[in-house]
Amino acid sequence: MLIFTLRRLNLFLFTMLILSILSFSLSFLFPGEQIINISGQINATPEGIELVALEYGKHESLITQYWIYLNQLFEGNWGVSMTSQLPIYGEILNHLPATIELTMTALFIAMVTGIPIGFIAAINHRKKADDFILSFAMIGYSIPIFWLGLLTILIFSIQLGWLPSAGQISLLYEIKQVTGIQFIDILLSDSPYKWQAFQNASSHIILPSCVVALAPATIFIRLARTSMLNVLDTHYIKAAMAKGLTFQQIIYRHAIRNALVNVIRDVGLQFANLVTLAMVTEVIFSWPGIGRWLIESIYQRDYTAIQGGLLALSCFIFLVHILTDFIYATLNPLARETHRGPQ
């Protein structure tokens, strides 16, 4: 396990190095002055610009400039927004928790619904239930998310009036921000109306999280179906059948557990797609996440915000990949064994 951890740590450090190099390079690729693109100081005087240039080592070599840029990142100095003139690091800390809340809720919904349906499809292989589930998965994956979001707002918010169509929580509830994740902040709040606020926040997250979860759920259906079929075709399952175990005993005692491990391995690979879907959904439902903030920054040509937002999202996605690998290695010891050649 120690060797596996060291390998993942080296991979994490190497990936962070590549991401920082790409983020640093964006300041040269964007239109305009490089030092303004990296600092966001568009209203500074010529003397102020020169001070910023000295701070970032503009007159030094590229390697020195990159090293100074890394130091600025670790110190929390990610520049300021070109439009709001607010610190980028603070903006990311304000918006990223809402995206984490939305994506994690959507991932939970996708796994809880998609994996059992995929197992049902595999158990009913080549039957009508299997054909119906595969057809549903194909249709669900093909639906454009922006159309689905608008359709759910039209039906459940406007026509039926069951759920709110925008925002994270009603303006009637004043919840002090502690972690930035709305549900945790509500539970930590001393407000006498926190349970009403919790219910209101739950109603706000249902529509956007279900919209984001649809496409990943259809992928989990296919992954779970394939994994279950592979497990049912293994020798130990056939041996269990030969010993006289019933089909239900084989499924619940052996097949589900082993098939689930293989599905968890692919969760991290689907998370990048889920974050991309969440960015579009945040715009449709006015969700105050980093995806909506980043898209607005692109419209406004806020290059400093684009640079910092892409770096933050990339780090977030990769951390989920690493966490998924650790969970998979914990559940499957064979994944962390060191393979050696013949002695």
Given for the second form:
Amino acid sequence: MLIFTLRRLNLFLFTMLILSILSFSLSFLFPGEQIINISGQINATPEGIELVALEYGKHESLITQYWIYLNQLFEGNWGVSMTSQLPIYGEILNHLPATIELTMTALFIAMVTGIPIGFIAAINHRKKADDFILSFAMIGYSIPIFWLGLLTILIFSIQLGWLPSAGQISLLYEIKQVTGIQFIDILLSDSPYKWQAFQNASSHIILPSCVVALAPATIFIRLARTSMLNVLDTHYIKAAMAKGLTFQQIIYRHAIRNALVNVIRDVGLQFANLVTLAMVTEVIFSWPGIGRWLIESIYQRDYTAIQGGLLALSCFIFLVHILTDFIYATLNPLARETHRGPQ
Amino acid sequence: MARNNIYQEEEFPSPLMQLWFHFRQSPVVKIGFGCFLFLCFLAIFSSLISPYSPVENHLDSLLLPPAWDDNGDVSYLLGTDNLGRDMLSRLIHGTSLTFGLSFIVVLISLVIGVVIGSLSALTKGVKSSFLNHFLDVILSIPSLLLAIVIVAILGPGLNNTLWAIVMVLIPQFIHITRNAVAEEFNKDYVLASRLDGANSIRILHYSIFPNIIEKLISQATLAQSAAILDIATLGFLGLGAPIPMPEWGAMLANGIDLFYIAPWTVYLPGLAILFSVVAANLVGEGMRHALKARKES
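What about the form predicted in complex with the partner chain, after the form predicted alone?
First the chain shown before, then all remaining chains and molecules of the complex.
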């Protein structure tokens, strides 16, 4: 496990290095002055710019500039937004939790629905149910997300009127922001209408998270199906059958556990895809997350915000990636210690 | 065994022909391939087939519903939008923008990716390990986010979106070419031609490419479905094709305000995107199955 951790740590440091270099070089690539792009001081006087340039070490070599930029990042000085002149770091802290909430709920829904359906498809391999599930999965990941979002709004919030179509919670409820994740904040607050607020927030999250979850769920269906088929083909399943276990016993005791481990390995890879979908969904459902904030900053040519948002969002994705790697390694001894079996 | 062939030489179909043979076995895939060819046809001949110009306004027939509706008019088969533009013509012209451009985008990134990928497969050591890690990092950034950042650098507009999507797709082609070439290089037949004195470029050209081209094509069809979705999404967000262009995503964004009075302006472009992505995915899936069947046979 130690070697595994060290290797992941190495990968993590390397990725952070590349991401920070990428983000640093963006300030040169964006149109306009580099020093304004990196600091966001768009209204500063020439003297003010000179001060900022000194602060960022503009007159030093590129490597020193990069080093100063890194230090600034760690101190929480990510520049200010070009449009609102608010600090980017605070803006990201405001918006990222809503995205975390949406993506995590969607990931949960996708896993809870996708994986069992995939197992069912594998158990009924080459039968009607399998074909049906596969064709559903094909349509599910071909459907354009913005179209799906609009259709669900039309059906569930306008025609049927069941669920709200925009925002994170009704404006009637005043919830103080502590962690930024709405559900935890509601539970922490001492408002007398806690439970109504909780219900309201959950009815707001159902539509967007289901829309985000559809495509990843269909990918989980396919992953779970392939993994289950591979497991059912192995020798230990044959041995279990020879022992005289019933089919259900084999599935519940042996097959599901081993198939699940392989699906979990790929969750991290799917997460980047899920965040992309969440960004578009946030725009459609007016979800106050970082994706909507980023897309709005593009309309406004807010380069400092784009730079910071890219860094924050990719760090978040990579952290989830590493986390799933660790969960996989804890669950599967084969992944962390090669001497336990053939790789 | 009786031989029907009186000639001594035995004929082996090329890997590509074998792939085609396995590919056409499945009826569903055949239908998908038919739809794919149909879309290609529409994309090439869009200006000949479409009944009207995609930007021509028919001011006397604004927001006409499709022909099967009671208020519909058969001369505008799929209805008109808020400026009286014929939906059918716009959708057909949109095929050459959304579908046709995605084809070109994938082709360009395929070529660039294969060149870089095969060159990188020939290098070893620190350089190659650095590239590998670098690609992993790039692949872990969401494709749309990367495309958005590139659009932010280049500025909005259809051309810049296309370059952005090309750049987003390149890493996966590098990745797959690199792995496939590295895998083939370890095989004995490559060793044989190396012993004959062939240099690396020659081996790449004569021995390896014919054997990996099927993998690349299968990756390309899957990449195309992603490219269609990305072009449409960027168009929808207003970062890609400008609104008057009949790009499907931009058409959909244009229809949102009229969603409740004229739902067909939103349904139809969405269905068109869905149809083309399903067709591309079916072809890609069929290709993958054919590859697997060929490996097993």
